[in-house]
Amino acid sequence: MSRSIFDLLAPIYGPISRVIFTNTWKNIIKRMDLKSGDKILDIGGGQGQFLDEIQKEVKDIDVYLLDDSKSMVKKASLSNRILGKACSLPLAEDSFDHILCIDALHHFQNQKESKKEMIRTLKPGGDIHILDLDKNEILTKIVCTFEFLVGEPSRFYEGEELKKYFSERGFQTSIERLNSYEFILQVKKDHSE
């Protein structure tokens, strides 16, 4: 089995991600309606640093990390760590109040099935938060080229393209630009589903 770039980055990923993403994580937490007892899944969540930040904000929540890099998952301090792929989540239907996919969707090989799995495992009344880079921005094109060169082919979306996917399936959606190159999509599952 070949090692991914994330297996190679695992020893230094934790400190780097805190520097790069801490403000973004805080920004997303403000948008989430977090309550005691919530169950949260972070898909492609690396070493679980974002879930650590959430646990600082809200006590008594149940957090799960899923990543397909064994080296990343091994370094996570969380008890609910799952080594697996986003396109075939080893989790029950209607399991989570919140599903996170932060700067990860573009790495998934089977994005269509990954989106379906997010929908399947989301509880009625729950929400999905997807943060990614807009494919039309120059920074995204640079990142995409770099990732391709290191053997990590990526497929980025336009925010509106991703929003349309969930809207067409009956979900309430909203999209917000965090800056000139990054967007966050919020998807809400109706209570009646």
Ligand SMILES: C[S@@+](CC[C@H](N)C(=O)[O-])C[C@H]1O[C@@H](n2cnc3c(N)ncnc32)[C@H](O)[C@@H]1O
Second form
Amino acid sequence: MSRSIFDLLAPIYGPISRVIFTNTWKNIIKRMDLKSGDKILDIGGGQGQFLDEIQKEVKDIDVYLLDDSKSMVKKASLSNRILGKACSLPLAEDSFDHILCIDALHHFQNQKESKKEMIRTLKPGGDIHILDLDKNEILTKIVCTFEFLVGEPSRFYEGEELKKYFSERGFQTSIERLNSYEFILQVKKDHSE
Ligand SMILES: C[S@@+](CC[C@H](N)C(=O)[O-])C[C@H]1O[C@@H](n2cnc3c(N)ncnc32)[C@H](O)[C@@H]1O
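Okay, that is the form predicted alone; can I get the form predicted together with the ligand now?
Let's see the whole complex now, leading with the same chain.
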């Protein structure tokens, strides 16, 4: 696996993201229908801090982190840590009640296959939560330029464009703006699928 900017950022990423994102993580947890016994996968989950936060809120929850940066995964304190690519998950189909992809999809090289993998590994009746920056916002354009300059070419979506991808495939979708530049998309897989 080649080294990414996240391998370099790993030593400082944890404390910085905790300060910036704790409120966002709490906000997403409120929107999720989490129950004891649920199995959750966080794709591009970095150091697993969002999953740590979930474990504080709900007891007996089974959490899995997947990320393709060795240094980020090594920093995670969770037992189920997988070093791997979002486009080729080493996981069985229909495995997870909830799939998360937080501020990560725009970094994935093969986004088409990554979205298919989310659908494949989600259990019937389960849901996906994707948080990302809307490509049309000025802040996103600044982030995009910065990431390009540090060798991390990103591809951002318009929230509605991403929603359409899943609704065209028969999934129930809903989207909400968290603020002027971030959206959260929820995708539900029917029990019959
Ligand atoms: C901005 S960080 C977000 C981390 C975490 N979701 C959070 O909110 O703190 C993006 C993460 O995506 C991971 N990533 C990038 N491309 C990936 C890929 N193709 N497969 C899996 N993870 C990837 C990076 O290593 C990094 O940890």
